[in-house]
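Next up: just one chain, as structure tokens, the form predicted alone.
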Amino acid sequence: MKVHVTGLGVTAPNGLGAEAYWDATLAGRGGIGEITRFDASALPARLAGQILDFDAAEHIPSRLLPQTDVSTRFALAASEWALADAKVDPTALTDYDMGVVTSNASGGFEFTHQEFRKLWSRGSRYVSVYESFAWFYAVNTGQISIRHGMRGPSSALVAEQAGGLDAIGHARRTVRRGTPLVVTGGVDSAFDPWGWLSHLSSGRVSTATDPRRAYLPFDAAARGYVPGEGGAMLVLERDSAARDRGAHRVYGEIAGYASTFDPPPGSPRPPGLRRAAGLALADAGLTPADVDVVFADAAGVPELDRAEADAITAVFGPRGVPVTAPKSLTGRLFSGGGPLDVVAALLSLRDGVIPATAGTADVPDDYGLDLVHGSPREARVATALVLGRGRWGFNSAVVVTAVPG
């Protein structure tokens, strides 16, 4: 069985909605800025790829404003425009044959740091009681589920920036088992102080204060991330069920998946991401020489990105495949940036053009990589590997390929 792409979805820094996020990246055009959530200037990190053109009042229901985090609210408007993008209508359809899956790493941090504010300034009875779910990781999939009357099988992932493609994984894993339609995907953001304090606590964000030189994944200057913010769902389908109702468009096949994790801090065994790349081929039947491009997880650390490179050409061989990496247009979106780079990877199928890393200019001719870096690469584009690393030795792979139109 075969599980298509009919619908996606887009929230991200530099673009609201698939279309606007993918002419932006083409263009060059980031969205990475001075934060402006709060008063950052004391602060030795002050650069965030945040979304400034999101109204939500626009977007949800006026009764869900109170009762939501702003990353809830990314969710819920990327799934709308998902499902109306794959022309679906979900009162037509049997709600129990309809799921939703999602990853979320950082919960409603903005809302329930509000509420801790309320609890130890005014009291308990000051704290809202939608604070009993709001923060919570799961909370994306029971809103949206709830507000398209999806009741077939659904769940949440918290795996950090792999949790994203894992949710997409376990997507395509339940319309296999027998769901014809699932909405997938992944969101994150926590730019309220605490949240920021929590970012910098990894000790990985870069402290640049030039947004063009702030995050360079594979660079030789490179020298930490940018956190961002949004992420991207999609509509997952049986092939069958979309042809069946008349899908009027289809992205592509999720075609593999797999993910496995780091063996412990000074195990002699290597990391677990080349294994995972390598199993996602295998269970999409390809070999190393179907793929072409691999949009990487691109930490932004020069021992992460050391890794990294090391793990594709252990794959493919020195500069084997094209290698790119969006995101340093938008920030590290945690959960959300595996299914933005799974977008963005579907756009390369249907244009037959691979996006740039923007900013990275000085790639070390030992990384081995061929990376597509100051302006996109147009190339007949079939077969696409989509990697994801999360703190803790988490690691994920998605193989994406072109439908026969």
Contents of the next structure:
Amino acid sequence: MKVHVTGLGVTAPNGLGAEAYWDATLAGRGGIGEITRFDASALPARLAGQILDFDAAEHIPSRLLPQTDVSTRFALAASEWALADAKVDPTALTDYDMGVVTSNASGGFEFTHQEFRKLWSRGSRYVSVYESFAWFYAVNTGQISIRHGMRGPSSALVAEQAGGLDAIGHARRTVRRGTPLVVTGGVDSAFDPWGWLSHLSSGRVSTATDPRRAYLPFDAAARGYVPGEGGAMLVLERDSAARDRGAHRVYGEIAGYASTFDPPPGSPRPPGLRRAAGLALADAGLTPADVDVVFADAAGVPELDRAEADAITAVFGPRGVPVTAPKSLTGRLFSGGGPLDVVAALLSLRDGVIPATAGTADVPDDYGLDLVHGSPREARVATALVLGRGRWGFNSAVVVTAVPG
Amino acid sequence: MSTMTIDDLRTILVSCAGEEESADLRADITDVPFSDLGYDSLALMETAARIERDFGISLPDEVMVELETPRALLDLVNDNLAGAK
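Right, the form predicted alone is done, so what does the form predicted together with its partner chain look like?
First the chain shown before, then all remaining chains and molecules of the complex.
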């Protein structure tokens, strides 16, 4: 049984909606700038990939506004757009035939920290009853499920930046086990003062001040990453279900998935990214020669970039495959990063073009990478490999393939 | 404040829990069940917490969950306020 992607919904720092995001990405328009949510002037890092054009009241029902964190609002909007894109009317389908699988790395941070402030400054009687679930990693799955009456198998996965790919992998598994339609993806946001310090605690956030030079994955001048917010939601369907429904468009197939875990620090064993890539290709029944582009994790930290370059060249050979990282325009979106890269990969299949890695210009020769940078590259793209790494050892890989129309 | 009016309650409900698209809150809602107005038990708990703070009274959860209409809630609050005088 094949699992097809029939709808896309995007909330990204450089575009609301999949087409707006894709236009901006191909044009090299980014969403990184000085953080505006709070006064960060005294902090060492002040650049973020923020979504500045999202009017929650325009996209989210009034009843849901008092009970949702900004990240859940993004997830609800992206899901709604993905379902509309797929031309799915959930009220016309059986509730137990639709599931929801999302990933989330931060929970409802901003909401929670506002409630904590009330708790400490005014007392427990001032804390919102909605804090009981608005903080929770599974809240996006729950709210999407309730909003669209989707009562089939549903779950939530947490694996930092790798988690969004795990959600897509598990959604594919859920479809294969018998649920015809699953809404899946990931969204994160943590740009309140506490959330921002949580980002900085990784020690990997760029302290550069020029938005165009702050996040330069695979560049000799790489000095860290920029945190972003948002992500993407996708509609996955059993191929026959999509066909029976008369789905107007199939973006591609989720053809392979794998995840691995790194050995403990100090172990002589290598990190698990290479194994994840190889296992995902094997799961898809493909070989490295079949892959037309790799969407890299692109940590933007020299030793992590080198480790990823080593994994890619170990699988594909030196300069054996085009590699790109459009997330250089948005920052790293945590659980939203993988799904947004899967969207970019699917649109690369559709349009025959590989988006560029923004900013990066000077790739060390010994990385052995054919990095697409400067401008997009036209190419026949039938198969893409998307990689994600999460802090503390998570590695995930998804293979998407074109479906002959 | 010595009494709470239906307009006070309407304002608090919308502020605490938003407004259901299918419900017309501007109509006379005094005897319309909360469930028809789109308000669940959590929405009523949040509303009760606000009323307690604004009016300086106590509304136990186990009493709140039994209330079915705005009239029942208004009666409870106003009896409470009268007793507190």
